[in-house]
Each structure stands twice: as C-alpha cells, then as structure tokens.
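Just one chain is shown here, as structure tokens, and it is the form predicted on its own.
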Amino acid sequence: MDILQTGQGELIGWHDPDEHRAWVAAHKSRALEDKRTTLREAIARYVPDGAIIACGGFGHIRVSMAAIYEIIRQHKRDLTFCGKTAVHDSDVLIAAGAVCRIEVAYAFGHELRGLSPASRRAVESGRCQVVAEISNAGYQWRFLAAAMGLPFIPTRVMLGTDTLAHSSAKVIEDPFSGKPIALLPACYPDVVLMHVHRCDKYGNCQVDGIAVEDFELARAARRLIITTEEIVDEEMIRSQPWRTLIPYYLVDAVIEAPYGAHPTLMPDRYYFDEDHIGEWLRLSKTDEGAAEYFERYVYSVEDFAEYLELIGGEERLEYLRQVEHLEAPLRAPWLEEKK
C-alpha cells in the first residue's frame, strides 16, 4: 500500500479491533444484570485518571452534564477529551483542569453564544494541548470504523484540506481507481458518558429524536455510563425494540438522573438553561470566575440533584419545561450583552 501523505496529527484511542474484541470478551458480560447505581460509584469506579473519553449528544444537546459535573467534583486529572464537538462538556472539564488535551471537530466556542473564553485561555497558556485536528463527519466515522470492528475507514473527507494534515489520518492511492483516498483511524474511547430520555435497569436505551453519532459511539466505546431521565420497567423497553438505540450488553452503568442535561437541552423534555449558561461564559472569563462557578454548583453540593436545587428547583425546571420558551436565545442574557 503506497502511503501518499501522513497527518502529523497524535493518534489516540486506537487498538487492533481483534485485541477490542478480547477486552470486550474479558470485561463485559452479555447477561441481564442489574446495572444502576449512583454517579459518585460509576464515575469513581469508571473514570481513571489519563482516560480518553467521549460524550454522547451534540453542542449543547442531550449532553450528560450530571456526568460532567461529577467528574470536576472527583477531582479526576489528565484526560484526553475527544468526539465530534466539544462545547459545554469540554469547557466546564478544561476550565476546571480535568481535560488536558483534546482531539475534536469544533471546541472553544459555544456556538451562537460565542467563543469559549476558558478553553482558549487554557490551550493559549499550555494547559490543555490540541493533539490532533479533524472534521465533524470524520470523527462520526473514527467511531463507525471502531463499531464495526475496523482498523480504520476510506473517506474523501478532509483531502486537500490542511485539517487531514493536521490529523491523525494517511492518504493512499485506491487500488481501484488509482485517486487518493483518505483512511481514517478507528477511535475507541476508554470511557463514553451518554444522557438518554430512558432505559431499564439492564441498560436497554431509547432516545426521542436525532441520535446524532451514539449508535455508533456507544458500539465504539470500552465502557459506556448511562444517566438517563426515567427509568423504566423493562416490559416497557420490550413493547417496541425497534425503539432500542443502544442495547444492554454495551452498558457497564445505569444512573437515573432526571434533568441531567441541564443546562444543555433535552429534546422534548426541557430547553437550554440561557440564564445559566449565560452565567458560565460571564464567570469563565477569568480563572477566578471560573473557580467562583465550580465552588458554587459543583464542589459545594453533594450531588446533582442539590445542584438542581440551587438553580432554582422546580420553579426553574418548569419554566424550561414550557414551550413557550423555545423562543428564549431572543431574550438570552448572553445575546443582549453582545448588543
């Protein structure tokens, strides 16, 4: 095989599919086996220091911020943070000093809202490292190829472009047709964090709405932590199986956490917590802020459903439970300090 260019980009969470395979084998069972327990157990047991790790959702949708924030609490140091984007998620574990060094498609930046003034501050001052550079589809496809027990998977995407050159990808000439064609390596995250609408106790996943890249993350991943809105009888998960999105043997926890996207959205559930998040961007502006904000919501709570309760309860998760609110980034506090 003629390779034609290499990215200079650190390759990270790749391993022989065959040797995946003979972990998977070793350390996951395929029986029904009652799988919930709490964050502080799953985060604590799952999480080692310097792991790669992956979050389910996208931006700031259907992210596990409960998952997040227990992270920060455990004090949990050197990870490598990688996937498709990275906004809410990667900031809050840069900011706080869990991540270290990241390999994703979009970060530092919180979409509409505007930059990410703590992971910018972090990656400019040397405290968290970009390894390797890539673009949305390629990531999706990094873990389509670990799912589907590749080494790696040909693309067109990124040819050309100086994003393969700063990946972790190499481009041949096809046997077939004699043109370049990029090959993207598989990516098997240590630990994968997902928030889901609701499963069983086994693990057994169903998720209202686009799915994004978790079909093919949670396939990808050597352990996968569920928090999930409900959880729900498993006759009830029996009653449609074409709505299972992720199966009970690809899931080593199960923690019910009701809201435990906020303050990013759940689709049919609740919106984005605009005040919040808002909050985050105005604090993390500093280092002092950002130790203002983790002092605040994380460290001085116990869990997230004390979390919960210090953004205002049920008084704040009802207004974000309305529908009216859909038009809330019109009354955003981050877009009127913008004007």
Second form
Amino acid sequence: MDILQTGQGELIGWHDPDEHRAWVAAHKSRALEDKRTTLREAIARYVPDGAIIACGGFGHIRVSMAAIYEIIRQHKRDLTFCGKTAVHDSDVLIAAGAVCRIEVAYAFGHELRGLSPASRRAVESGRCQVVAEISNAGYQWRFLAAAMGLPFIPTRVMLGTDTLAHSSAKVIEDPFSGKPIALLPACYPDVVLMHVHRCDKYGNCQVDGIAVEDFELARAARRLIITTEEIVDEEMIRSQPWRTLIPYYLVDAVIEAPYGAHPTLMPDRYYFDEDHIGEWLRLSKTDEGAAEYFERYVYSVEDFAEYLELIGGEERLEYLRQVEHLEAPLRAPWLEEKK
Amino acid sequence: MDILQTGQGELIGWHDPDEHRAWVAAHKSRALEDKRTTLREAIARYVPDGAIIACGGFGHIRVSMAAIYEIIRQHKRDLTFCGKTAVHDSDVLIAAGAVCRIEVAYAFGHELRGLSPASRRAVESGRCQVVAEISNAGYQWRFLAAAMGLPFIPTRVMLGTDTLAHSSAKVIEDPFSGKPIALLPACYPDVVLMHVHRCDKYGNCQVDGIAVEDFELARAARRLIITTEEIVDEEMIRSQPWRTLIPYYLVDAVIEAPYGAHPTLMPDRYYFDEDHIGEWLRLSKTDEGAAEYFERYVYSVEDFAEYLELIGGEERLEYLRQVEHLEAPLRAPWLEEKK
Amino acid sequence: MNEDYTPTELLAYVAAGLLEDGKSVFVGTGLPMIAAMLAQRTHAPNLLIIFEAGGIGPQVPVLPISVGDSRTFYRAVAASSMHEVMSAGQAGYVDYGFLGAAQIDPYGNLNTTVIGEWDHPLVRLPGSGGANDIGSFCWRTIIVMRQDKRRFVEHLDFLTTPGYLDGPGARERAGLPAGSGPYRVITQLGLYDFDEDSKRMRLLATHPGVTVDDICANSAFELIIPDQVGTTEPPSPQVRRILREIDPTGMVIGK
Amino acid sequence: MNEDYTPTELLAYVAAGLLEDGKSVFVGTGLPMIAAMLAQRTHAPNLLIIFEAGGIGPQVPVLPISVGDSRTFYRAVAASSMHEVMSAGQAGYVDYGFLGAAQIDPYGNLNTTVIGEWDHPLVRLPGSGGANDIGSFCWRTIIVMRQDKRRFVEHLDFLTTPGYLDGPGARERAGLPAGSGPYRVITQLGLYDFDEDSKRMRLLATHPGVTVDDICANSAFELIIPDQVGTTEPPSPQVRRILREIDPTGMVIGK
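Which structure goes with the form predicted together with the partner chain, now that we have seen the form predicted on its own?
What follows is the entire complex, opening with the chain shown before.
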C-alpha cells in the first residue's frame, strides 16, 4: 500500500473492525429490555474516567445537557472529547475539568455569540490538549465508517491542508481514478450522550427536525445514553416504524429528562436560553466565575429537576417555548450589546 | 497502490468524481420548478437507447411499473439494467427485449414464487448478457459511493468469492488494519425510475415504510423520474420537512400515477396482485406467451389508466387494498398449487 | 405418535432450535421465516428478527412473500433501509443468518449463481442477493437446503457466498470478519456442523429413519462421520400446531 | 443620498450581488445568511439555501443564531442530516459557499484554527468547522472578512481551508474537486477575485471612498492591482429597507 500522506494527529476512538465486532457481540444486548434508569446510575456505570465521549445534536442544538451536568457533578476526569461540532457542550466540560483532550472539528466558539472564554483559556494554557484537527464533514464521516463497521471512509475534503496534516487521516492514490484521496479512520466513541424528542422504554428513538449526524453517531457509539423529552408507549413507535432514527439495540440507558437540553435549543420545543448562556459566557471569563457557575447550577443541586427550578422554572421554560414557536421575541445579552 | 485483486466484471455506471461533478453542475437544476409531465414525455426525454437504468424499491415492492411499461411501449432498446434486487422489474424488461445487459445482485427469480422463466431463458440463450456479479449490500454501497460523490466505498463483504472475482470491485490492503478490504466503485445509473407515496410538483418526495436503498439510489441517479401515488401541496412537505426522503433538486420529472406500482406491492396502499403476476409467470414460459402479455397489457393500451381498467379496475384495486390492510385473504395461483 | 409430521415441519423445527433467545437473526422468506417465528413462540420470545430490505423487529401478522413485503415491517421497531441493516451486520450486530443454496462444498461455501460455466450458463440462478452479505458478516450462518450428490459437491460451479473458503484461517486471510462463518447445515436427511480443525462439514445428527449410509450416499464429497451420531427430535403435536398457526395457508409448510 | 449605510450593509449588499438565481448556496450564520436572504428578496428569488447541519430550502422566518437552529429548517423542503448536505456538496450540487477567516494568503487559503504555533497557540480559534468542507467542494467560495496586515498575510499560521494552495493546478494535484475554489473576497475595503494564470488575489473594486493605497496599505502580501479598478455600488434605500426587514433586531447589521 503506497500511502501518499499520513496525518500526524492522534488517532482516537479507532478499533480494528474485528475487535469492534467482538466487542459488540459481547456487550450490546439484542434483547428488547426495559432500559429506564436514572442519570446518576447511567453516568456512573457507562462513563469511566479517561473515556472518549461525544454528544449528539450540534454543539448547542439538542444537546443532552442533563447528562453533561451529571458528568460534571460526578467529577469525571481525563475525558477525551470528540469535538465534532462542539459549542456549549465542550465549553462547560472543559471548563469543569472533566475533559482534558479534544479532537477538533469546531470548538472554543459559540457561533454568533463569540468565542468561548473558558475553553480557549484551557487550551491556550495547556490544561486541555488538542490532539487532532478535522473538519465537520470529516468527523461526520468518521462516525459513518464506524456505523458501517469499516476501518475507514474515503473523502475528497481536507486534502492539501494543515487540517489534514494534523488529522488522523491518510492519503492514498484512488485505484479507480488515479487521483489522491483521503481516508478517514472510523471513530467509535466509548460513550455517546444524546437527547431526543421521544423514545420508548427500550430505547427506540424518534427525533423531529434535522438529524444532524446522530444517525451515524448512535451507530458508532460503544455505549449510548439516551435522555428524552418523554418516554412514550411502544405503540407510538410501532405505529410509524419509519420514524425510528435509533433502534433499541444501539441504546444502553434511557432517562426521561424533560427540558434536558436546556439551555441549548430543542427543535419544536424550546429555544436557546440566551440569558442563561449569556450568564455562562460572562461568568466563565475567569476561572473563579466558572467555578461559581458550577457551584450554583451543578454541585448545589441534586438533579436536573432542581436545576430547572433554579434557572426560572415553569415560567422561564414557557417563555423559551414561545420563542421557539415565534410567539415571543428573542432576548439576548449579546443582542443588547449590539444595540 | 498495491492492488491485491481486481474483479473481472464489467465496470458499469462509474464516472470519475470530477467528471460527475461537472455533469451535475451543467445538468441538474437547483431551481424550484414545476416538474410535472407525462410518462410518455419523461421516458422519451430521459431514457435514450443504451442507457444504464435502475429501479427504486425492491424488485417487486414499490416499483414504478407505470414507467417500466412506458419504456416497453416506446420500444427502448439496448438498456443495461442495475439488477440490485431485481424481481418483476428486470423480468419484464428483459423479456420485452428492452434490457440486454445486466449486472446482477439478485435477478431471474421471484422469491417464493420460483424462478423467472422469461429472463432466465434470455440469459441462458445469450440474448441478455450478465456483465458482472455483486451482492445486495455491495450494490447498495455502490450507490452510496455515488451519492457521496466518491470514487468508491470500502466493504468487508464479497471477499474470497467468485462473486468478487466477477464483480467490478478491487481488493487492497487497508492502511489502518493491514487486512484486505474490498473497494466498491461508485455506480451512477443514467436513469432511475422510482415510485413514491407522495411528492409535490417540484419533486420533494415522501415514502412510507422501508426506504430500501432509495435514499442512496436517488442521489446516485443522473436522471431521476418520479412516479407518485399522489401529488400533494407543497405545504404538506414543508410542514414536516424531516419526512422528505428525496429533495426536489435530485428529481427531473414528476408524474402522478395512482397505483403506478401495480402489480407490485405499495406499502400501506395495495398488496401484490398475485393473479396478475401469476398470469405473467404462466404466459412468460414461452416467448409467444410473453409477446401475448405485452400485446395485451402494454402495446394495446394507451396509458397506465387504461391498463388499470384492463387488470380489473376499481374492484380489483379495492381488493388489493384490503389484502394489504389484512382485511381480505391472499389469493395466489402458486399458493393454490401448493394445496 | 408424531410420525405424521411433514419433512418441512421437521426442518423448521430443527432450524428453530438453533436460534437462541435474546439474539438477532437475518431472515429470508419461506422456511427461515417460519423457523424464526416458531422460535419466538417457543423458547426464544426475545429473538430479534431483521430483514435485509430494512424491517427490524416486526410483529409479523401473516407470512410475508418477500423480504421487502410490508409484513416485514408491520408494527416493527424500525422500518429502515438496506444500508442500516447491512451496516449493522457488518458491524457485528447480527448473530444468525439463514441461507439456502443450489450447491454446497465441504467447507460450507455456497453457489446460488450458476450451474455450468458463468459465461455460458446451463442454468442461471438468481445470484448472491443478500446471501454473500449474510454469509460474510453474520456470526453464525445456518444453511437449509436439499441434499443429494448434485448439491453436495467437492467443487462448486461458482462460489457465490463464503463458507470457510479452503479451510482454517482462510476467511480471515481473505479479509472477511474474523470468527464468523457457517454454523449448521440442515437438509432433508440430517443436521451438520463444521469440524473445528479442518472446517469441513461433519454429521451431527440424522433425521428419524435416516441412516448414515443414506447420508453418505447423498453427498459427492466425504463427510466427517463421528463415532457418535445423534438423531434429531421430531416436532411435537404442539409445535406442529404452532407451525399451522404461523402458516395457516400452507404457503411454506404445505397442506 | 445613500451615504448613511453601514459597512455591514454594504458587505451584505455586495455579497448578495454575487449570488445567481437558480443556484445553491451553503450558508452560515451572520452576514452570509443576510446576503442570501437579500438575494432571494431581490434578484435571486429561486436561490436554494442549504445549511451544513441539514436544513435545505427553508423559508427562514427570523434570523437563526446557529446553522443548526430550528429556523434553518423552518418550512424547509427537507430537514435532513449533515451526511446528506455534505454528500450533496461533495457530489457537485452546491454552487456557492461563504467563508470567514482570521487569516488569508494570496492564494485564498484560510486560517481559522490557530494564531501562533499549533501546539502552543497564542490564540486558539474554533478550527475548520464546516469551512474546509465548503472550501473543498463548493464550486465558488466567497470569503467575507476584515482586512488588515495581520489578516492578509503572505504565510498563514495554519492552513485550515484550501484556497488555491500554492498556485495553478495545486488543488487538482492534491486531489481536491477540479474546477472549484475561491471566487471572491469581500472586505471592509474592497472586492477581490483571483487571477486566472497565477491564482493570486486581485483587486476588482474598491468600496466608495476607499483608495487603492488604502487597499495596499492593509495587506501584508502584494495584491494584483489591474489598471482598471471599479467601485462597488452602495446599497440603495430600498435594499437597506429590505435588510432591516431581514434583521429587525440588528443582530447582524447592528442598530
């Protein structure tokens, strides 16, 4: 095999396909079982220190914040993060000291809101290490390779750039066209946290709106923890089985967590809580501020329900529902500053 | 590039990715346009003699028979067929003399009903040539490669077999695991015929039930002709955009053709017409019988609506609807023979 | 007594007995479907049935005619795509797979493509379909076929679907998933497995009334015949009643 | 007169003018979104807007904050996946793409990863995100960024997203899609394209009130300055009114 180029980024989450098949056969149950549990139990059981983790959704869209807060609450350490399209998820996990290594497609930024003070500080000071670069499509396709049980997927992006040079991809000559082509190694995260609109107690999941890369990521995951706006009867799944994005045998734990994506956006349910994200961005400008945030919103609360009371309870959540449905105007600290 | 093995099957439907990109840029409209037309017009325009064609669905499930009959009616010749999971579709096209070359994953059989007399006869006599072998998953992934704009997709099936030796795949050493792996070349059919439950006049399509490989095939197609049970208002598409299997810019022609899959099965609408399929299997035991079938059901009728009258009209279609919904028992000639 | 069972009922019963509860199986139409449904209604209620066209975990109401039939995703947990189920198989999620064949060789390799030469076929068969895929990636494939000297052959006319290729380690050397391969062969005469050392077919049990001589007389290659050969258990009246419930029209079982 | 337009309004207007009707564009949040919506409401009503997280052809009701925001698939023709839209791009279906950058070099290569050394960053930026993908596969990429000597540099600290790499033919030699690449650069000072022969950046037009000296003084690399340099047309009051309709809260345009 002539290899034209080998990216120098660290190869995280890759397994020989045969090794992964053996793992699947031994660890993933094909039986229809009631998988309902608590977040405390699920995170304690499936997220060991040092694990490689990834989040469903899109960084601040449909992110399982309930699971992320529980990881922080349990003081998980030395996690490696798949920064596929990382926004709020990676920022708080890095700031809390849970994540100390990250492969980056997108991270350290909050799109229109600006850069992330806390995680940038962690990276620039060396507390969090960037182990490899990649692009959004590139990461997405690393998960596709894993979902297909393949060692790699080819792509025509990243070629000729430092992004590729610092990735874990290799470049070969395509034996069909004779042109150089990049091969993206599969990525199987140890644990994936994913928030969905509804699922049954077995873990058969439906999502409204864009799937982003959750189809592939759910199938790439070794352990898949599902938080859901609601647990529905099996009947709802079986009456429209073509709506199932994730079948139960991919899922290890199911936790009912209404508003579990707050302060991120849940399509057709609730919009970004810009006041809360704004509070985070303001406090996280210093380590002390970030610590204050975690003390208030994570360590001092028993569980996610208590957190929801703290951020404004029913009234706040109703407002976010209205903004999502275009029934109330958006308020945002960063928007105020532009005026 | 060390190539461990090169399949000796003919490589059909492959294009250099750059050549395909240029074709897309020049020929696929990204504008939202009314694409409604007649089958006569669509087939005349998009199916030249000699084209490589493929059908959506699954051989005798959700097959655009209305489009297939029109191809036969217009005496198209020298077509090459992608026998991805070919059942009734390939059988009638080969018997009618429209298709004279086929790449085979599955063909010449009618599952439980037995083998296909007409197309077997054509292959065994040399009138139809098998140009390559492949597996169902292999073909599916050839379309995935095309849908992704890639020259190939790797797979771990077919290795070590004559199926691979007579395919268009190549085997290389995977640079990540060091193990042999098969590379399946992309396949871009010149024309794909697909029958869907509903679409709008622009070609945004929804399908109920299994997608089979239509997601990938629609994206691999150079020209995509959609027949649909009904043309719905754009509103129905836009109110649940996550139900769209095929966005309009992939589609070249939209034809409303209720019952357009008859005598094949349309999920949630109508079941196989076993009497009609049985008539075909009986008649097609001889060339004369097959000719009689085409004369009666294709050449003597003006269009698909007239055909539907001929096969039993509203009463017959209502019965098929009832069988699909488990409201009437299945009758089938081949079932009678087992008794 | 039980002696009025049909050969097909026996095959279905023996096949069903091979499937474990809580595992997954790739099912085709006909006998495999019957066997999987029988297993679900007896010892393996939590058997996950998957169809290659995309149906996952259906509650099959009546026997489907095709693996893409709407009955294959009736009240299913998912009505997905070939990409989804084939990927799941490739990634190791599918335990069992059923295969049929026109020819089998001592290593469990199968031919469903052609009798005669490939470019000048005597009989053209349907080709791989999903067989090569199932034979490549399922952990344990179960082959159900008729046995005679034209079908149990030393050399296949065409190797459509991989068994153990030419012996121990050959699958892995070819790049096929490690640790997978043919598990059992069921014919109208008996039940076979594969010898661990040689990967050649070995008689495990004869069906009631079948002798080892019958077995050997109906194979063109030498079967491994161990000293101890069992006899398969025929289906009980209760099993036969369930089979009639599953296939009331006799579509597969016959009347 | 028109002189009370803001710099952002001008950028949006110039960017919108580059988009053709009946074509497709990969859109990010902020200015690209505004430009695409302005184009749709003026000369390009049939412009197909695509978002990298899966939104295709939405009827955007209010400005989205994120490219995965539910506004990006509001009344869309499809709410799909990243796999779908990135594949469509790779296969040649996406005409235009918008990119921003912290640094650009003469060949239109972009840096959004790091200022300083990669393993000892002075400033860590978000990385590629979808930028490398867009820059690799869109037929024509439009770069919108601030121009000064720290941003227009001879050598990037990190080449995140490919422009023309090191000159003519370099994209193709690297294996990138043929015939694609940077199309225009828009800054607060002017509008640029790339010279056909050298693939280096060339001044096309200055914004009203900006001189060629201003242009050159704000680039650390030598720009190609042709004999004839145009002046961009400022947005009309009508255009500005539409921009205010699109962004009533001033999220992007400012107040």
